[in-house]
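Take a look at this single chain, the form predicted on its own, given in structure tokens.
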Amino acid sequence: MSLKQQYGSLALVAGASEGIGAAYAEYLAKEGLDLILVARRKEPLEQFAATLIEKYKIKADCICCDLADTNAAQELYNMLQGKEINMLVYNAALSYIGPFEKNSIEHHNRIAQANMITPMNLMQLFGTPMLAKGKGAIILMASLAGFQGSGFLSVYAASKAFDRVLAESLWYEWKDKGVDVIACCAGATATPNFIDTNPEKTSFFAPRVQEPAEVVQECFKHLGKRPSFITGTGNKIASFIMQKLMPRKMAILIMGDTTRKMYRL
């Protein structure tokens, strides 16, 4: 059964203009779904939408929205009333790399809003109609950083732990009601944002940096089958060692030391 047959014909992708979000949008367009693409920057979003329309002969509407705004979820929902969203992909995220105390309270709060509060609210606003219809899907991007304390990524890592637990919880609540929920827990991925941070490779044994399309393809293999998963063989092995074989203190030390070296902190 195709995604369109299983869930419906319209998907909303938040954080869609580049990287993993763009890869989700292209995958869904290739499957024949029409799209609502959401991001902050208007021009690249509209250019990307035009490319998808031309290439896959689908419909794609663009909404410029700052998902770190307090009322972003409700405003987005209000703009789309009358449209039946069959799949929600939340990829948007803010991060800060560095000492916790050096970031502003305002930016910490924006990270929390964009990474936790807005997706939680969107899951309720769009998930409730899915439950009423008895079918739908929600994909929430999480991260390996959220599996333990991650020094110099503290608020980002904590927000991704929240995302994974929220998705896993709703997977259980909604699994017998026709709505599939999954947390996609990615490691280092070659997105423009990741590349722009100019990370150094910390060791020969570090997991390979994945391409966005790899992450997305793996996610759709697991959707409807698992509450969450870790992308990439190297990431799975590293996570198993850190979560199952190491004391938690050691895992936290390794994460902090790795981030310190990657970003020369």
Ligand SMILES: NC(=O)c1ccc[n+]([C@@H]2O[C@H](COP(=O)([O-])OP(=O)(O)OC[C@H]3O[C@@H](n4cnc5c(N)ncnc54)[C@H](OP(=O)(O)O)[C@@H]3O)[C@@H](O)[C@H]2O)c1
Given for the second form:
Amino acid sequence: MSLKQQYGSLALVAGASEGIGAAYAEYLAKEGLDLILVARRKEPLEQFAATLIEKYKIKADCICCDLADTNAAQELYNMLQGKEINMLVYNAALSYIGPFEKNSIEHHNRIAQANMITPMNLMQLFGTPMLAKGKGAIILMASLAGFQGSGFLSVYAASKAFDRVLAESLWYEWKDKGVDVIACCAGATATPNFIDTNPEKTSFFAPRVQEPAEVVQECFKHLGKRPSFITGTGNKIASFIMQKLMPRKMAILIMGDTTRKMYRL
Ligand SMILES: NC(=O)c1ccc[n+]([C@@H]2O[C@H](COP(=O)([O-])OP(=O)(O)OC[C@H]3O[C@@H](n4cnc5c(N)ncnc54)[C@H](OP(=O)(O)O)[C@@H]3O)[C@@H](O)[C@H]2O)c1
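Next up, the form predicted together with this ligand. The previous block was the form predicted on its own.
Now the full complex is given, and it begins with the chain already shown.
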């Protein structure tokens, strides 16, 4: 069964104009779904939408809003004026790399809002009608950073742990009601955001940086079958070693030391 037959014909991708979000949008457009694309910057979003419309002959509408704003989820929901969303992909995230105390309280709060509160509210607003219909899908982007304490990524990592646990919990609650939920736990992925952080390669054994399209393909392989998954073989192996073979303290030390070296902190 195609994605469109299984879930319906309209998907909303939050954080859609580049990187992993754009790869989700392109995958769904190729599958023939119409799209609502969300990001802050109008121009790249509209250009990307035009490319998808031309290439895949689908409909794509753009909504420019900041998902870190306090009322973002409700405003986004209101703007859609009752349109039935069959699939929600929440990709957007904010991060801060550095000592916790050096970031402003305001920015920490915006990270928490964009990465936890807004997706949680959207899951309720769009998940409830999906449940009433008995079909739908929700994908939340999580991260390997959220598997243990991650020094210098503290609030981002904690927010990604929240995303994974929220998605896994709703996977359980909604699995027999036709609504598939999954947390996609990615490792380093070559998105403009990641490349802009200018990371240093820390070890020959560090898992390979993945391409956004690989992450997305893997996600659709697992959607409907698992509550969460780790992308890429290298990430799976690294995570197995850190989570199953090492004491937690050692995993936290390795993660903090790696981030410190990667970002010359
Ligand atoms: N890249 C990695 O290495 C990596 C690793 C593990 C997990 N992840 C997860 O994968 C997801 C994508 O990560 P990424 O940073 O690489 O981004 P990305 O996939 O390149 O996506 C960024 C997109 O989100 C939009 N966006 C960002 N902040 C927004 C906001 N406040 N409101 C609305 N739209 C917003 C951006 O457009 P505008 O700038 O125009 O708003 C852009 O379209 C995140 O959830 C991240 O936690 C990424």
